[in-house]
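Taking the form predicted alone, here's one chain by itself in structure tokens.
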Amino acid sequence: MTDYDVIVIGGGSTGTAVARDCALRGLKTLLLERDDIASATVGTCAGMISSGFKYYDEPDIMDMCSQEVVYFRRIARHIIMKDPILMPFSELEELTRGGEASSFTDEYAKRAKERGVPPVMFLSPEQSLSIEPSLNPDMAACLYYEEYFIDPFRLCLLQAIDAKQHGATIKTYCEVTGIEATKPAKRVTFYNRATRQVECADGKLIVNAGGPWAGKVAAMAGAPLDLRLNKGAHVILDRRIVNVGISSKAADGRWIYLYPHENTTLLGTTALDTWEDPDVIVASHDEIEYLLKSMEWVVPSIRQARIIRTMEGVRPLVPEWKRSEDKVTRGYRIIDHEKDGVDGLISFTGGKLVMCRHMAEAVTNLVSKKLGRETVCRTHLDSLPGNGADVDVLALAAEYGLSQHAVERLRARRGTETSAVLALTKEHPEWKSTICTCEPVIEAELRYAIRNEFPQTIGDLRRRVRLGTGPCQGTFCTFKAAAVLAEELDLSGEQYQLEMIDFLAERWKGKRPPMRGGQLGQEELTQGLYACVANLDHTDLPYELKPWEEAA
């Protein structure tokens, strides 16, 4: 057992910035993330590193999302793309002087040059469709703007990996069972998955982020944690089907997008109170047709493309009740579990993607001076791995013999990282094979993941790469990214068919929901190849081989 300064419970967005800002500073940090990083709330979201825009009546909130845009875009940019979004509107006195979309305008406006944007600008017709030509026609104008996007699984793995690098242990498949506050040194007691051990971890301090869960992990310390539970659901359709981001009211007047996202589009998103267990939950037949109905009315032709899966998070709101979602703050608070007669736990409500770090910032200065250390925040100023100079992707393909498709996405995820993976190449050729062609991802991509990102399972390799999540859905690559990750891990043969099975299912959860039209075709394909040729449905595995699972 090892004595640390702070023990941070979770792996999302905010508990790997705070990890990151811990060890930066030179305190003793330990991370425990029941699953993979990133593999909870933080992936089911569009990835926006919002301006804030959306929340003008809370003009601090504004304020501060614009300056971490500036700070992502110094410390991340090669996970950073930017999206033109359009904003349909049917009638002109939406757009008067004094109307909700007026006053949005005059509010990014006063933020636009610090984050690189233009300011919002009014275009016709004729000029919003030569920019979308698959808008409803039937239109009076259109809000033009432009917002920031980031890699969700990259930025956290990368955070968890820059704080490792300097000196934070980091732990995954660990879940907490149990939290001892008490002491003058907490005591964290937690299930390795991976070792199928019990195991103990002391600290001067534990940090909540546990984003949905944060409740049952305060729970277990004796301390009271209220969170307004808030569900949204997106729809993931099989192609790129706009030009540019759309953003527009749905049905009961709430604003809904469509956005490019990758090699997909991404429509989202629905906004539903909830008090269903978030491990369970699972986008409704309500919820899709919502979207689907809302964006059909702005572009018309969207149900003639395949939705391949959809996904739903849980946001972490913080309590405000008795008011409609939408006017919930969209900002956080830091709970000091000192004052519930729990000292040494701090645990967080609220948030968003884009507050992460200044989240970490926060309850990293509570921290240290709690400790009594005084400490100063770098992680404004220092940039994540793979930040740094520009990476000739022509270049590169020529030299490598690759398609520039291939070394652009490959780039995209891994910024100056791409040239070491590509070094591979040079003693093993074969390695240039692409593994999932959706994406793409090439077999050195792989094997560059599974020895320098400590992924477990296909599944973490999903969220390191992209694998498997283009319009096949792994159909594909499952087969022969399980065999590379059986031979750089050393897999038995029932492993190496248990990663496909558990790949595949997981893979289900997702497709399960809107399953229809060509999505049916494109799942009975995956189901001739695995339970049929394959013949996975009928393996005989003994249960306590299965990795990931707790043993009954």
Contents of the next structure:
Amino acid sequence: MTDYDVIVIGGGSTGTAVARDCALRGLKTLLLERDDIASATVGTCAGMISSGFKYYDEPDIMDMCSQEVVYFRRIARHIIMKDPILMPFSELEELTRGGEASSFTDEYAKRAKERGVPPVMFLSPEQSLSIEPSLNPDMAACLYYEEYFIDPFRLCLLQAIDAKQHGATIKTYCEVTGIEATKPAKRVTFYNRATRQVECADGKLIVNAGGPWAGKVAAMAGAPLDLRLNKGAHVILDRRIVNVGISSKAADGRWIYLYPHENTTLLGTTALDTWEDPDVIVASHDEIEYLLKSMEWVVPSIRQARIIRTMEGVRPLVPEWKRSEDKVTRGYRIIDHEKDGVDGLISFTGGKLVMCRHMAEAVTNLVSKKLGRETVCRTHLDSLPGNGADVDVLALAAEYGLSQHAVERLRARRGTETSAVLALTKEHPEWKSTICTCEPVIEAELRYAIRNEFPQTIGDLRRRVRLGTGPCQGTFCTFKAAAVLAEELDLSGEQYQLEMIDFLAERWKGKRPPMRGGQLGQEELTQGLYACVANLDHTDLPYELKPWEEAA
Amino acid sequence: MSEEEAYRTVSATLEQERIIPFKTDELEVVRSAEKCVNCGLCLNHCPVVRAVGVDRFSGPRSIAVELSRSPPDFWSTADKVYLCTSCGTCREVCPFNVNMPDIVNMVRARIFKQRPDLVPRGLRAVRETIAKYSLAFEPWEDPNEKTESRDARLQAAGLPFIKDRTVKGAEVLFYPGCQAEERAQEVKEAAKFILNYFGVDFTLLEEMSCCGLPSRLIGDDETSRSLAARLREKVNLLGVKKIVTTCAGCTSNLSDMSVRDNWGVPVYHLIEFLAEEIGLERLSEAFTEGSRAGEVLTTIHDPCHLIRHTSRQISDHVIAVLNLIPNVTVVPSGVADSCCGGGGMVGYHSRDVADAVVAYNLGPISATKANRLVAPCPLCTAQIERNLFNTGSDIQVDDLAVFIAQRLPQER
Ligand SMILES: Cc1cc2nc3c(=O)[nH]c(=O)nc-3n(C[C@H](O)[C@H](O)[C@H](O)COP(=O)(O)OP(=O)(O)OC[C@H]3O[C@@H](n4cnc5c(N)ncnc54)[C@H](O)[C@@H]3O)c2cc1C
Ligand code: SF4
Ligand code: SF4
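The block above covers the form predicted alone; next, return the form predicted in complex with the partner chain.
Up next: the whole complex, starting with the chain shown before.
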């Protein structure tokens, strides 16, 4: 007797997509994530569900990306936004060199219609400047194209929730520590961080979606798995400081970008081969300067913008070596470790957020075949929770006596679920109060998320509702959110304080590397509030420094 | 695809995604909003928050840290940002001088394009008036009636009529603003009288047109810019060296426009012009010769557009000038610099809010036992007068220009 047909390890974009597909096809599924859903790589990505046109020399990947965009717009349109993008060129010759431009504009054009966008176009400097006055006027022309962006946190969470609603078991804070790939049942041992117990589960097959940790996971079963780990940093700027996205060549000729994203702007990204522990990495001074310096050529005022934090993630690339990172395929590989004599373990290398559903479909096909089950994939057809009819924001705001903007932002996260969140305030009108002032987030949404989306920490709430992601970086919501969480989860006073410190420490990880200018004053205020007022630095708590924190 | 076609396609996407590109001069406003650290100091000083509470008007902090972050969402802030009176109190107390009034204008400019239906109805009506007449108030249908009204007001104020004049190459353009042009005509006349008295070489516009502030506050950025450009052209044609106005809003808006668009012509409120250009000495002499219209105990209201948008020094000028007038005693109310609620076009759609704001001032004004209140702005004057009247107060409210004109010698 086995407990599960499939045990999925990892709750990033890939793992949640796999769990969803398996569950939708009626397979008994368990997902184990050592931290929270979307807490690793996927949470540091730009969320671009790209046309793939940077990979014009891999036409099949472009085909896949374009098709996936069509599917995402069908199943999750409520969490998708479109960014028009300008790519300025200083010399026309730059455009035509090596036929690069014509290749990618041609490849892009072939798939533009299905994605619902016009072909790549050229704009004069005057036209470009009227669209984006921050651009350096010293340009020959701009290339214009359009890309879609998805909220990566909500996507993963919705995939997990959908899986759960279709019978899957989702366990967060459960770190897999051992895999016994014996026949017929495979035993997975994991440490449950919430209960502090070692537990185990048996499954017929194991899918390793451990992202950059996939190698370590495979090793637990004695299977070899090579990955090319490549780290990348983003600098996050307060608010949308550009009207449209901007894409340009960096100091070393790589492509970098400045994308308006939700209510922030993302400057990214770097790409460095890495052998560091993905758990400790933070953006380095060099990465930040590389990005600022490179973007400064096209947006000269970039340094005046307020940097709120950085984020650093590790791409689990396909192990193609001895070539530059951007020449490595952006596709993915499915590795059936049967060939290594480890039956029943399947791993991924490579891939991207945009192809997570595709990866899941492919692996679930394989899983079904191995299990001898006839199944049909529906993940491209069935909506994710919240995807549905338009939400009448103005009517809801009037009905509940809430600010229209608060309801609109709620809608952008939750689509048709908006009404269910607001309905909580009928019994508890006091839950209309604002918890996060920057996003904003009202108390009802926190309660709703805690009750329906299995968060255990304030950080988990951040991923679910964008709490603490604004310019003040949690200064004015941390203590309020901790109080709500403590009440809902019945936490002790000590746990309540630890929650605050944990969250502030997590924010510090991204705030510290780029800290400068306006953010210094902000930090003074944060420290003043939590140290001087709340005395958190003088409480005797069993707090352990995080890997990225320096010892005092 | 030709560049024009491409641009049209791009514009269609921008519109669909509700992206209304920032203008170069707005980028500075965006950067100002970025400075907010969410400290909340401003919240305790915003007169609208004080009057109606944060549930109705979420206040300056929320505008900086929340409502102004994502332009494509600006349409959803229409229930809040139209309630800002543009008083600038928050900017004054903010440790980073976050420029709220301009942030609010920038947001409104996008709502206007994204969802014109969400622009408050009262403002849409003003917009139509402006579109039709290039004036913020509907002009008199019958010019004779306008003259009759003017004469009645002159008579009530006890002021003589100074002939209108348009002179190319004059030193000063006197710009009365829409309110004094069409409604409070006594203010325009008083200013003409004062300028004439001091022998200022002034001219009026051939044809009055709005400075663009109301359009700017409505969010109709295009009309605002075209009105400003039109006025600039008229100013250039006249070849004047200075602009003098009696309206607080016109003073600050014209100053802004003059700087933003490089007019090269400084803008003065009449009281600044008197204090700085005519000089207290000449004023003093004139007042000594002037009529002694009985003892007056007066208190002052300082318009936001003067003291916070232009210069706090103007407040000192008002006191200095009033102190020169025999028989006039100034009593402080303690609320002179507190917003009257008349700004930001709030009264045009949410009169209850505008009146709740000024309600704070009424008690302290009455408590001064003054029998007069003067304000260097016809808009503040009207707003305070109406609200004092409604509370049964018998304090008379005068525009400062009228008050001064009445105390100058009538003949020379
Ligand atoms: C800077 C950057 C920008 C990017 N931008 C884009 C983009 O714009 N568009 C795009 O399509 N892609 C982008 N990518 C790529 C994309 O983010 C990743 O390829 C993809 O999200 C990886 O998802 P994943 O689920 O495989 O990995 P992860 O998100 O890392 O998930 C792996 C999960 O496994 C868990 N795990 C590990 N070990 C264990 C264990 N022992 N037990 C239990 N759980 C375990 C981890 O905690 C983690 O949550 C970007 C990547 C980076 C780094
Ligand atoms: S300008 Fe005045 S009314 Fe507007 S937010 Fe600031 S203080 Fe409040
Ligand atoms: S606008 Fe200024 S005063 Fe108000 S919260 Fe922001 S920083 Fe503080």
